[in-house]
Amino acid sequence: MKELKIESTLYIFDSIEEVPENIQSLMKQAVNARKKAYAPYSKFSVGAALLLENGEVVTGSNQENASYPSGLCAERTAIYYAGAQYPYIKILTIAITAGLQTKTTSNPIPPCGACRQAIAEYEVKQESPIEIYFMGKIGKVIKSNSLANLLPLVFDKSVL
């Protein structure tokens, strides 16, 4: 038998006024999106920005249903906007803020593994990583320089 070590490395900010101004300014677009949120049930508000490679930014945000598994993710929501409208762009960076409405949330809150799987699969597409920020509503920050850090074991086209 041998051993598998796996190791990731993720890089944290204190706050949003750490990270470099464009992500600033990518963050707060995910913040507004995060704004736009239908969570009635959940009261878990989530919002996601996309940086294009043509400089275009998509925005989505949660959006949920009564129907539980029909809604669908801020991530998800963007990263399938951007790949109808801009299929043969690729995706630079995400950023990411979620939430509970009722307080506020400190902790870094990274994409759930649906979303990870997701991305994975635009990050096998376009052949180049997709750098991942993501925070609570205020606090630290984390970013991770690919989705490999978060989903190492990855399930792709290649085992199909």
Ligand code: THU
Second form
Amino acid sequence: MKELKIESTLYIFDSIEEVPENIQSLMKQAVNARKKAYAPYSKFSVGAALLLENGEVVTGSNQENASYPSGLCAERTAIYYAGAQYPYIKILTIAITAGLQTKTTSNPIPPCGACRQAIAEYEVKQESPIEIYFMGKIGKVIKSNSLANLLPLVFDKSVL
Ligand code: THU
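Since the one above is the form predicted alone, can you give the form predicted together with the ligand too?
Full complex below, order starting with the chain above.
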């Protein structure tokens, strides 16, 4: 038996003011998207903003449903829109902000596993990394240079 060690490097910023200016602007668009979340059941609002290589920004928020599994996360709402609208344009960065509607969540909220899998698909498709920045509603921001850091041993088209 051999041991396989998997390492990921993430970067932690103390606040939004510390991240590059263009990312601050992207995160503000994610905050605006979060305010448009339709989350009457969980009361947990999420906003995502994607910066594309052509300079366009695509945003999304979580969209819930009385039939719970029919709802969709913010990240997938945004990335599927980008995939549908701009199929040949690379995604450079995704900014995510999330928190309970009733609380000032200050711990960074990472994308869920299903969203990581969805983002991974586009990273593989475009053959270049997608930067991910995620935060709560205030406070620290965490950056990953690539989705791959958040999803080691990815399941992708190479096995099909
Ligand atoms: N949610 C997202 O939008 N993104 C995630 O990565 C995790 C969870 C949404 C789904 C649901 O509407 C609410 O947050 C609570 O799970």
